[in-house]
Amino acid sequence: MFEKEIAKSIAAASGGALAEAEVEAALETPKESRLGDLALPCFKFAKTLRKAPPLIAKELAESLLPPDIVGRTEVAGGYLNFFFSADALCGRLASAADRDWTVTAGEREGEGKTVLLDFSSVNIAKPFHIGHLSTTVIGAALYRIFAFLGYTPVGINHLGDWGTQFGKLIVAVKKWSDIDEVRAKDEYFLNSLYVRYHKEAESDPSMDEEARAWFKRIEDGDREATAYFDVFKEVTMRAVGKIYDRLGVKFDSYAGESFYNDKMQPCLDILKEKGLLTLSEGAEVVRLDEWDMPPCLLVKADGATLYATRDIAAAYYRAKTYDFYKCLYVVAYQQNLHFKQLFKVLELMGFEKAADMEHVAFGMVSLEDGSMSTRSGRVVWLSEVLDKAVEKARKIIEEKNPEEADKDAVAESVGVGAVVFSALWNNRIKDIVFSFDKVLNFDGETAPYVQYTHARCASALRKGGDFDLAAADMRAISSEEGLDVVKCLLGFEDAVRLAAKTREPCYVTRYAVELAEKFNRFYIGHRIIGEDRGATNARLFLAYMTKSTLAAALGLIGISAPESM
């Protein structure tokens, strides 16, 4: 916050000696604050001003023109530190009051850049289960986050609607239901039927044959199979449907794996011409051997094609389509390789945005007792942890504020919010054993906390009634737990930049929650409504800012901020 500014004037104070860019890598937040707001160590500086650090320090203080966000500076030893002037923190706040933080930054970084993110890809006829959220969340914040900033983001969610499993599905629909049963009930059947596919196929291999028999008859577009493959589609989607919408989650495309199989073709061709594609025990691979990795696998012996020729295919169609500036791929670090290998392939193609391709990749999600598996059915389903987020949240509502109006919306926003910040809170490349106790806790660092802070403000505004900002006697919130809040309420930018360029929704998640303990460490040394009027509308101020931008940092991570709680 403010490190440009003061950049500037320091990069100025050494006659050019010292770059802008130069200065601001190396500004610093002190750990203790009777040490500044932020300090410049000079000891790097040393060796290309040829003088010492102390000596740098001092000349810099005695030559610098700060901005005016600075009040006073400081030398200690080989550090120049800078104290905030409270007047124009104040002031630079209430330039902001009218901001409206749900549009976009102030600095439209992204103007005319599409970002693509490509991310959930849901598997067609599998329910959602816990390990689809971290993907599902992350995805959707980021899209949230580049939009913030100007960006044109699209949002991809690439089906897992092609493979065997749907020759093995309309065998078991064949074996033990019928189109009408499935087409009338839920993914959780379909997922049923395939679970008891996987049990009889283990005693009878000749199911496997069929399967294969079946989905080759959907690959040639036989009219029955395609029926199948249909319903199949059909009921997941409406299925999955709904849980987008409870997330807050969209997406601007559902192209999936089957949409790319009439775009394979001109890829291997090209492939062929660069002399890119070497056959090996019949299949087709493109070596990658001198960048120390396995061959990329493109075509079976059986003339198959996989998941990374379709992958280049899409690569393909997405830049001819959306000319992309970035084009993020959220998935699991268990792809690692896959993605190494597709981006290594593209380039040695000749693919012009390969530089431009990245895998923004995130832990794994495990039970308490395990892995998870859909076919031997050890899953936690998305919807029943949503459920039971939400039946808790309804219990300590109608236990702490039984006259609240809407409790079920309430109850749904809360217990909603709590799961989708639980997966948004740690870096995402961190495993997590998924425990409903983890995420049903609704204490310390959490959704419910930040909403209820945001809640808090909403009642001190309505009992407030209107702000005069002009009439507001800014020295009311000028104590150091006044400071803290109008500093932290500063830095909403750089925390939402943060999580844009490090691809980590997280700074943003532990901003709000940083936001919340700051003002209420403040609301319950200061009274909000007291009898001096100037001191009211500072302080009315102040929580006006705090629940907008409580607001704005929850919505950037697809939760809602209720005005009671």
Ligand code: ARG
Contents of the next structure:
Amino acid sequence: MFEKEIAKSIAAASGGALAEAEVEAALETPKESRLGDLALPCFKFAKTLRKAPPLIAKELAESLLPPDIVGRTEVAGGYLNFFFSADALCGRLASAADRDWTVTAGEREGEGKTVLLDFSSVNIAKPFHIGHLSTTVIGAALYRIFAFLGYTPVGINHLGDWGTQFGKLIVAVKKWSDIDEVRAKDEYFLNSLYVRYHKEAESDPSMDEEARAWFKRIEDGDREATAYFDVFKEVTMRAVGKIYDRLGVKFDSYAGESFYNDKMQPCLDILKEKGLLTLSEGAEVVRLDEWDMPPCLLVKADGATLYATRDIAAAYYRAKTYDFYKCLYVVAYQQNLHFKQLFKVLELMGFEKAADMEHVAFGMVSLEDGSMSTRSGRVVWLSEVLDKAVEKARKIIEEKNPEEADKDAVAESVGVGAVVFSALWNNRIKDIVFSFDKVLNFDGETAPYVQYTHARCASALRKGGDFDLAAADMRAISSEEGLDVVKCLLGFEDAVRLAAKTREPCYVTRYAVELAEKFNRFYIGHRIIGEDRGATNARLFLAYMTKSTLAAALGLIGISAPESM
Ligand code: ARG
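Please give the corresponding structure for the form predicted together with the named molecule, as opposed to the form predicted alone shown earlier.
Whole complex next, starting from this chain.
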């Protein structure tokens, strides 16, 4: 925070010997606040300036004309330390008072840049289980984070709507149900047919034969087969649509695997032209030994194309359609190899944007009781997890706040929020063991804790009424606890920028918890509404800024912020 302004003044103080950017990169936040809010270690400049670091620090301090945000400086050994001014901090916060943080950042770094986000990308006719939670909420959070910073995000649900499972399902429906029943029932029913198919096909291999024939008919555009295919898609989309509504997730495109049926040939032609295709036991592959990878299989011996073939076609299509700045694939780390192969093949093909494709990988989610293991065969449906979290949240709210007027809405917000939060708390790559009790704890590093703090601010503002910023006595928020909140508030956009840069929404999640913690520390030590109107104005202002910033941070990660709970 404020690194740019401070670096500018240091560069000037050096008489041009140090470049602004190099100073900015060198500035660091000391671990202990008694060492200042920012520190410049001068060791790295000793060589260029041919002086001892302590002397550099001293000379810079002497000729420095610091911006108003710097209250004082201190030379400590080879460090030049900066302490922010309380007045300037409060002033900066006051001038941010009417910024609508829920909509956009002050600095729109992404203007004119399109970022594609391939996320959620569910598979048709397979259950939307808890394994899809991370891709959905990480992708949606990145979408909002990029939008906030001025980028133009495009959310693509690359549906898994192609493959032999559709043939299997047709066989199952024909044997044990009919198309009208499937349409009338839900995804659970569809899935039960799928499960039954797999059980029975074990002892009856002719079923697989039949399934392949049906899939072939889908490929050939046969009317009957296509009618089934459409119903499967309809039932699945209806089900996932409900989940997306609850999670507040939207997509700009649902162009999935089947969309690329007629778009692969030109890509295969390029591959052929460039001599990249090799025949291997009748199949066409791109050999990648040189890069220590197994070959990338693109066309099977029977002529069928693959997941990777469709991804190549999708890359070309997206480049042409969106002229993107980056194309991010939010997909589990199990597909690391797939994306490494894909990006390498694209590069070999001379695909211009190959270097702008990125795999944003994440770890596995499992439930505390182990019920998610695929071996036990029991899948945990995401809707079940959400329902259970909401039910538990409702019980807690009934206990804690029996007067709450809209228990259902608050329970939905808290329950769903808790689940979303759990997938956005850690670095993406970490595996998650999900525990209902942990995520619904009101005192931990959880969504309910942040939501509760938001409601606490809302309540203070309801009680305190309108505040007059011009008549605020900022000394009332200039205690150590108060300034901690002010600094944290001013650091919001930094947190969002870091999240965008690293593709790690957890920086926003952690920011929200940190702000809530800091505000609560202030709240415990200071009555918001007191005798002195000037002081009350300042503290209400702090509560107001905390409330709107918490709402904005939660909003970015897809969690709603109730006014009371
Ligand atoms: N449907 C795939 C799955 O569930 C994910 C697709 C990811 N996107 C892509 N373009 N490959 O595993």
